[in-house]
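Take a look at this one chain, the form predicted on its own, written out in structure tokens.
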Amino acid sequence: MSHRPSWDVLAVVAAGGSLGAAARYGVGLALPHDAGGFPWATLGVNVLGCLAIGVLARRAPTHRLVWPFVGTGVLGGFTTFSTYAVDAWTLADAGRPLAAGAYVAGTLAAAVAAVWVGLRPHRSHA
């Protein structure tokens, strides 16, 4: 396996990267909340960006391009630890304790259900 950068990898991935951010604005326009709010946006996100990734993973793309185009591009911009973060110290900042542990509880239960969903094959209810 060749460590050289590739170039090709690269622009696909901060293609994927600039419309994962972009629709993570949107859904953040869409589904605002106030400081100290409970923060549905990035929950969403992250929780749908957790059970593409899964979906992804089971489907195995074989095109070298298609896994850093969407997996680490789309998703990777898409999904958002970092806000997660923020998020949770700025509901217990707002003296809500209780909320930000579930939300910190919740969103990690509900990423890695998605992840798992995700993996499942499809099975046909014929």
Contents of the next structure:
Amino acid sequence: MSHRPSWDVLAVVAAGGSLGAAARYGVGLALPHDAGGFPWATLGVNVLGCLAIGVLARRAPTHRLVWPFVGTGVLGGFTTFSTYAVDAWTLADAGRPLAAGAYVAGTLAAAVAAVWVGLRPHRSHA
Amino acid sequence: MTLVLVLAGGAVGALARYLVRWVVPWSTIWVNVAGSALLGLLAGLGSTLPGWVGTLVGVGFCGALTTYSTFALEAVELGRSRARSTAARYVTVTLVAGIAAAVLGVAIGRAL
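So the form predicted on its own is up there; where is the form predicted in complex with the partner chain?
What follows is the entire complex, opening with the chain shown before.
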């Protein structure tokens, strides 16, 4: 990465990040959870985003802005690690350590499986 | 108004995550840990903060700075291309450091 990032790439990363964050916010509004409740919306967003990035990664790049816009921007903005980490702590702090552990492990397992499923059709051709 | 804050925070967060790639190796670990610490801090400060800060910085910036999709994709790609132990170490470091950073952030926020 010796070259500098170009302005068009920075612009599509920012635009994609906006759209992804807004979509995540919308899902959170549609599926609200109480403080200390199980964060299904974040789980769903993260797994869906992982499936999508797997599908994106298996396809040959068509245009140089596709990955910065969709992969880095939209899907990076849509999925979140910070909310996952804080929600895990919130569950444990609310006296639900088993739910916190299940949330941490369950999201990880489902996310990795989703990436794998997204990538998979490529593997059968390889 | 709320949507504008999410859009603005999301743009800056994604841009920051992209630019960190040029600065440090293993940049996804760094952004995920830093974003978790900052969101933990906001959660610890709780209602002392005005609501728009949580929307702009928490939902928008921290949400977009950190990423689960790139994290999971990198873990799977490491597992396929290199020793599985590297992938396992990447996942373990991210989870342990990220959650510890969130807990530390909450503790600092509550103490302030």
